[in-house]
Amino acid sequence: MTKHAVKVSIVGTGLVGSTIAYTLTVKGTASDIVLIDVDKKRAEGEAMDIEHGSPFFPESTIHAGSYDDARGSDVVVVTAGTNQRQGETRMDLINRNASIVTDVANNLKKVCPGAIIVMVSNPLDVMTRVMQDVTGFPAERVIGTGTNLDSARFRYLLSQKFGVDARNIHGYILGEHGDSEFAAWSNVHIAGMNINEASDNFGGIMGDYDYIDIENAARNAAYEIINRKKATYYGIAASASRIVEAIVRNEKSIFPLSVKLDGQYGLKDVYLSLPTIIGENGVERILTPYLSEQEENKLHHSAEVLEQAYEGLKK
């Protein structure tokens, strides 16, 4: 995609969608950004506000439009749906958002048959599966942001504990983007050392309760933010825009994304997060790193939770 102008459409221009649009514009990821929302005036206002900063950003255009204006999009980011309210889990949104995502999917399959869809709407994994089912697009072209942000939170928390740059810490939160997600401690590495070796080298930093506290803090971060400011949008905008960037630049980057499994760890059809190589064609390969027996059990539990939620939609 780097050889031609890049067009990205964003469906849903609330706090999350508009912040993704702003981030993409500042980074110069796309040359043309289309904002689509049922509240067209809101979309127009967001486009105008971002566009007025254009003298300070890499050259691009951003404008509000309809689904017809999304034709030719390389990537479509979908944030449409109702927001998670204080006291709600992501899964509580399932019935409210399934019909919205279905409507979006029916429109996108008409105008963007060749686009890669990046889902942000919650509950993320189930909504990504709904999008793929309704559009009929190949699974490699329908992906969810998954636990990419959760993993970034995890790495940040570890960086605070160890006193090193989060970019030098490798580790994943896997499974559902939700309450059944888990930290894959067996895959955490710092300077080539596993978590136990790193803890020893840094002076016995990780105590038994630290593993529990850090995993819980990463899992519950969204709830804590919502309790304080009613919504989350900066972190997910950074995550989504980075994923789009990796796609349009054909980076072959690895992120923990919500992807449709095809036998990995004995699981099939369900969408959940595993480390995934992505490029200009979307999913290049789903990776299956070593997981401890306990971690693999947690992955299967996530799959059960998500399968039950998806099946509940069809009743």
The other form holds:
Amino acid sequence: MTKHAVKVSIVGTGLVGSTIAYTLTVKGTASDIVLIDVDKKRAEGEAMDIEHGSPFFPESTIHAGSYDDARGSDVVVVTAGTNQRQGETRMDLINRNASIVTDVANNLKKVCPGAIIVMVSNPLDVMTRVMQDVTGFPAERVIGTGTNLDSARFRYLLSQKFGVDARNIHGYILGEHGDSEFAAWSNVHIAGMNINEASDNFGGIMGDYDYIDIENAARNAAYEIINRKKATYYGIAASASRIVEAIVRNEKSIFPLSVKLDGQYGLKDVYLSLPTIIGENGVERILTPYLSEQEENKLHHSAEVLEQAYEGLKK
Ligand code: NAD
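Please supply the corresponding structure for the form predicted in complex with nicotinamide-adenine-dinucleotide (the preceding block corresponds to the form predicted alone).
Below: every chain and molecule of the assembly, starting with the one above.
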């Protein structure tokens, strides 16, 4: 994809969508960015604000537009929908956002039949499934940011504990992007050492409570941020823009993304996060690393929560 101009459209240009647009512009990931929102003035204002930094960024164009302007997009990022208010869970948004995502999907299937869709709207896993249902696009081309952000938070927290660069810590939060997500401790590695060996190497740094505290802090981070500043957008913009970058540069990078399962760990059709290789065609392969029995049970619990929420939408 990097051989030709890269076009990215963003549907929903509130706090999250506009911050993703800004991040993509600063990094020079796309040559053309289209901003679409029911609030057209908002989209226009965001485009103007971002393009005024153009003398300081890699060359690209950004403008507000309609769905027609999204034709030919390589990637469409969808952030349309309401966000959590204080005290709300992501699942509380389900009915409000399902009708918005259905509307967006009906438009996108007409104008961008070949695009890869990256979903951000919450509750993320169910909204990604609705997008795939309504567009009828192949599941490889409809993915959700999933637990990529939660895993980044997890790695950051471990990096603080160990006093090591977060980029040298590998580990995933898997399952639902929401309250049933879990830390896959079996897969955490630091310099090739598993978490127990790494802890021993660092003088037994991980006490029993640290495992619980770090997992809870990663899971509850959004609530903590929303309590303080009403919304989260920088972390998700870093996560989503990195995913877009890996797609348009055909990197075959691995991220924990919300993908449609097809038999992995005995699960089918539900969207949830597993480590996934992505490139110019979207999902290249969904990976199934070893999980302990307890972790596999947690994955199945997430799948049940998500299946129930999805079935509830049809009633
Ligand atoms: P926001 O209210 O600031 O922006 C939402 C935008 O969507 C608004 O500009 C609104 O006009 C637009 N919109 C509503 N209906 C639309 C439609 N039918 N077509 C086009 N645009 C429409 O909210 P936000 O803080 O930007 O959050 C957006 C979504 O992202 C929320 O659902 C939030 O929960 C989610 N989110 C996800 C993650 C993640 O990790 N996946 C992280 C943060 C936020």
